[in-house]
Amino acid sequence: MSGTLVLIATPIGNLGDLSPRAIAAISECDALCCEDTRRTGLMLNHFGLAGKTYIVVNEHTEHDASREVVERLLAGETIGLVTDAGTPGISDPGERIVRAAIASGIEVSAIPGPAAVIMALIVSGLPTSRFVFEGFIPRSGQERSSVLTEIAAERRTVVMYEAPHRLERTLADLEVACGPLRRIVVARELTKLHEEIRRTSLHEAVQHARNQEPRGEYVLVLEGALPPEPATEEQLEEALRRELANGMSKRDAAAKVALTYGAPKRLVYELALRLS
């Protein structure tokens, strides 16, 4: 019989925050795979688990590291997942060794815990029953433009991670695509002793990251899109007279007019009926 795939969370600073489950977890599994070795024997000889066998996974070896992975779950080991920090997938090495595994028919499961994307979520007091994670935005060129362009539109509330390095930049290109006033939260060292939580504008935050030297690791979290002001009867009828100019009927303009700016089909049909 395979074994199990166990990914484990693990503490995002605050090595309090281990639960008891991982910690069992990891002195039953057979081997470990983990970032940095160093890392994470820091952190489990603080709980006495040292002289585990460890599998690196990081963004160079998770591809080949897959195959070793899958291979000793299949001769019947219980092989344990962790991050530098947080939990396994989740901008960090996992997903590609989870694909594999349920591939081959082994079975996966995890002992959770913390997650930054959570946790700053939670503390931000922007709304929480609807988000969409980001991750790290592309660094350059027009994936860049295109990210920033769909995250300014988003009705949702958007939570992102960057580095310190680039925290002014990506600041500076949402209060560009997104407005200076739009609501955001910058989240610093979450759960360690220089944990900082900005809740501001998206200018004051630009203003900050150029007076101060970031440090540590940001979580982000971005207010939503407020909802398109209605169009007025007048935009809508300049609209309509564009379509019917380009030869459309009444009754396809009025329904194209209607998509596009989100009125009653109805209203816009009246209108155009009224249009000579």
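These figures come from a predicted structure and were not determined experimentally. Residue numbers count along the first chain shown, from 1. Compared with the form predicted together with S-adenosylmethionine (SAM):
Two rigid parts rotate against each other between the two forms, and the hinge linking them lies at 226 among 165, 226, 199, 138.
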Contents of the next structure:
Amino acid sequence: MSGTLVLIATPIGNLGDLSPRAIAAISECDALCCEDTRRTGLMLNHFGLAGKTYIVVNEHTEHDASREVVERLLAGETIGLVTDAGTPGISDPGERIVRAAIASGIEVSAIPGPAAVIMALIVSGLPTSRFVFEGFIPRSGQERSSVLTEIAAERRTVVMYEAPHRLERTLADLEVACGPLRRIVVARELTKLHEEIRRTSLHEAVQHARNQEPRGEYVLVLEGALPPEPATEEQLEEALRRELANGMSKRDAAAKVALTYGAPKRLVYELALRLS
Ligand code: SAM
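Pass me the form predicted together with S-adenosylmethionine (SAM) as well; I've looked at the form predicted alone already.
To see the whole picture, the full complex is given below, headed by that same chain.
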């Protein structure tokens, strides 16, 4: 019988957030994957959980470590996986090992808990029913511009992680892409002593980041794009004329224009019939 891979969420700042189930899972596993043995060791000491066998899994070692982990799991061991903070696999190692375990028919389970993305989203006051998580957006180049363009057009709430030294630039780029008035929530040092949640506009957020050197850990929660204004009758007629000039029938032109502008088909068809 093979063992189980258990993904275990740990605190994003406040040690009081390590759940009793997480403590039990850590103490019961045969070995614990972690990014940094010193950091995880410090946390475990706090809970009297010293003396675990560690397997280092970080962005450099995850590929090779997943082979060792799968072998141990196939031999029947229970392996826990934690990261430096929060939920494994969320802008952190985990995804690759999970895939390798699933491919080998190994059971994968999790002890859920803190994740900065979820805490920032739920305190933001922005719509939570549909949202997109972008993690850290690309730092430069074409990739960054296309992601910014996609984010600007996104209708759902967008959550991003950002390092303090890149905060001002990212906010400034978002202001250019989304306009100065788009609402943003800058959530800093969540669950920690200096927790701060600023609900503001992109313009004001840029000014604030310029005036006060960003420090600590940040999550950005951006309001989704508002639906476009409905097209006016004049705009619909102009679009219809273009399609008719291209040789389309009134019925087909109306169907196409209605679809393009999200306008009611009957209204657009009536406009088409009235055109000379
Ligand atoms: N796995 C983690 C999680 O579940 O949130 C995320 C790890 S990622 C390497 C680290 C980033 O998460 C930070 O740069 C920051 O953007 C965000 N983050 C983590 N802890 C945070 C906190 N206490 N307050 C605000 N942001 C935090």
